[in-house]
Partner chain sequence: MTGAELFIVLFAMIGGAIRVSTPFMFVALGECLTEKSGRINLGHEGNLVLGAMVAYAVSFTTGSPWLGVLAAGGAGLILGAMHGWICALPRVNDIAVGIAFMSFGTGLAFFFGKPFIQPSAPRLEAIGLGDWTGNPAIAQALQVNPLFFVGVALAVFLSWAFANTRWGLILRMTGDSAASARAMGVSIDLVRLLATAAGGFLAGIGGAFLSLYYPGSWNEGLSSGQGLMAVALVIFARWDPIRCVWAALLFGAAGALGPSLQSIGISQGYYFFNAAPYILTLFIMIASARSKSAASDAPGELSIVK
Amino acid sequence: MTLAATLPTPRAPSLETEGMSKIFGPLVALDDVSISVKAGSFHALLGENGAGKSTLVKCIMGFYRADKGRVRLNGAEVSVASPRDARSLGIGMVYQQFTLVPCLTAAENLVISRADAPAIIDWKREREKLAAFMDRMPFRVPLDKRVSALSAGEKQKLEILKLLYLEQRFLILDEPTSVLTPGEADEMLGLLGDMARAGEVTVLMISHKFREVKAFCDSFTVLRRGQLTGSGDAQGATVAEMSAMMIGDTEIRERAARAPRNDSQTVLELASLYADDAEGRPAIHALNLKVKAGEIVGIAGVSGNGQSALVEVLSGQRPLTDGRIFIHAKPFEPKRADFDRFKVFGLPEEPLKNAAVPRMSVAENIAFRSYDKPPITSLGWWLSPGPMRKKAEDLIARYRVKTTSPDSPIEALSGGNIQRAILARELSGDVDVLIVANPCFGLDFASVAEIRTQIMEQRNKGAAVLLVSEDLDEVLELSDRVAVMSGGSVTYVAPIAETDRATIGTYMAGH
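In the form predicted in complex with its partner chain, what does the structure of this chain look like on its own?
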């Protein structure tokens, strides 16, 4: 009997790390971390941004070489020097960015991902094999569509299918549900959980969402500042215990105080907006929404349902094909003059890309809304750097922007400080309308609390706030009314007290 014949069909492996350490210059990204993921478990890896979760999985995957420490697979020590080694050991990872090739079809993506892809592909045979493979799989993805035409949820499923197709039985998922509706996320995690319990796969999932961890995972590990701060049974531990391990001694942040307001005056009105995306397909379709003074309207939705297009329309980055925007019942054109006249301000997503010029200085970036007005400009054209710098210094101090100098390029700042600098520019004056998109994406706990407080303060002072966020928790925390965008229009609006996560989820899924 040959060795191959005695080998069982691939089963879920177990994986341990022992004393993993990784140092980048002065930063200890990972300090003596030992985790243990049992065969067939659904294990959550928790931690704030910068806690070392990515570093740990990148060491396991062979992207980084750990300075110290070992990886054991099924109890035996293995050496993973490159992602290729990881792949041949059956360790696969789904990244936050998709690694599928957009111009290839789903079937082509699967076949070419195989190390032994034949030089000439016999599509008839491959298709039969793919069909047989798909029959055993819990999820369905259209195989003949180009990946660029698939929805985010389908892409995410295809990424996981790809790993299973390659016989990878240890799956590392990096925040896999961030692009999915709550319904899709539950379906996918549920199916993966079933596969894990059946002993077909072992899953290590990086997550921020306690709800998912409690609902689907059986064990967890928490990292904080590169160190292991806890691990255990995910069903036994409470959310409070897990979040205490995540954020440590710092106080769990308080929710921003909401002052009661009863304004009835509509400030921002979006009347039947239409806009196209870059390829000319409709991105926004008959969108109607009203925002009153002293109110935050939060727009929830699965990414790619027109939210970014809406923000781009409101900030003048994308033309409207039809429809009108009104502020205080007067027509509003998203141009500089109208932004000033109607006191419209904004915090777009990815501020470095959408709200700043990366290589210009912090002072110059802070002056974008005021450089052409006194005191910076005199006679209508003469720009004096003195007042500009002074104003920047004031705002840097007031908003606690950490920068070496007002003259350093804004791209040198950390994400939270860029966001603070933009906040300083946009919120230091009178605000009537505030448009905010994913303001806390990628920021640490402290910055998140601060930025949400700032937004709430503007609402309490009477601004009409439109908040677009892919983080449903953020929408639920800040909003007075919740709206859901699906397929380019607003399909659901309800006051926060009259709705819940499940209802919002069904509308997000487009039902």
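Okay, that is the form predicted in complex with its partner chain; can I get the form predicted on its own now?
Partners and other molecules have been left off, which leaves just the chain.
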């Protein structure tokens, strides 16, 4: 037995912030926030986009210096002026983006992460230490495998193992399950929960998934607009109570009910689609799928399995190398003329980047579908700004787009209002096919409810809806049928009433 294997396990610390405030110019990002995370607890940090969660953990980690307030570790005030200080105190963070070196093995990533990593590494000695370390860990990864060959779940586990290897015992996890299958997420969070209960680590997890908070966390804190709005027992509080703390008195639109549909007509058919990525490697491969009128087919999958490439193919941003797209059994080419002819509309992910011209006005962006049609155009080419502005004003009111003026640049709007503006443009006419990708990513509760309602209303009117989303809860809520993409192909299709989260997760994992 090696010395490393006989060393006592460092114990989990408690952490408090006291009166934490941070101001960026006119923006008060944090306003007198005090939170308490008990030693050995699994604590959820909740809040909508812009609530101050990231600012708070960056102050704890030393990326930001708070304007006011202090951090206490095990009851004693500590100075955290940089991430190096946080690391020396045993505070570590797993970020949404991986920080691993892809061309190195898992073992090499662990060893070079040490501040005392030698210039010349004695790999026999290091492997003995790593073997002893892994024997104490609740989960394993193949140490001799290059990171580039690891699955997303293995990479996330390696990020956590790296913190434990560096003896970081206060772990901050930023949306840690966004790249995992449901099974991987439950396994990882369950094992970390076991470590917390054993007093080996304390976990602070930023999350928007109430299911995970209720399943794995024992306490929670909620921020809204930079202020603390509540905290408590995660097992005792209801989802409705936590939601109310997050959104306050914001009016939430009632979700549209799913109307019964008996139409069995296939509207959209994807027939053996093939497409390559930017490096010429297969991005989608032999992909087949049909979507009927009045149906939402939700595509689930771990990020990077061809979903983005499929949306790009359907929107004309990526060429097909083989295969055909049919609408109402007629060939469809993703060009402006066919989008109009077949009444195909869409909301791509990151709409400011993929569906708008940021510096053009809201009115101009809304007019992209109709600028060459009466009443906006006359004599075949002459644009009339009056009718264009009037149409924009009508759609802004109907879709509740919050903007100071139709003439404001669309980039000045919030994320939710950009989504609403693009939806106003895409849904203002008759829709036969609607293609949406991650429509609610990063949006507040009110915008999520509004956009999901708009999608369901189009489905109820008879549109064939293809929903591509990395949020499995969104797919389960909206879909009539679910399809799973893995390795660039559709590997599983089932009516939503005949499947479950575990089965979907198994196919997402490639099994």
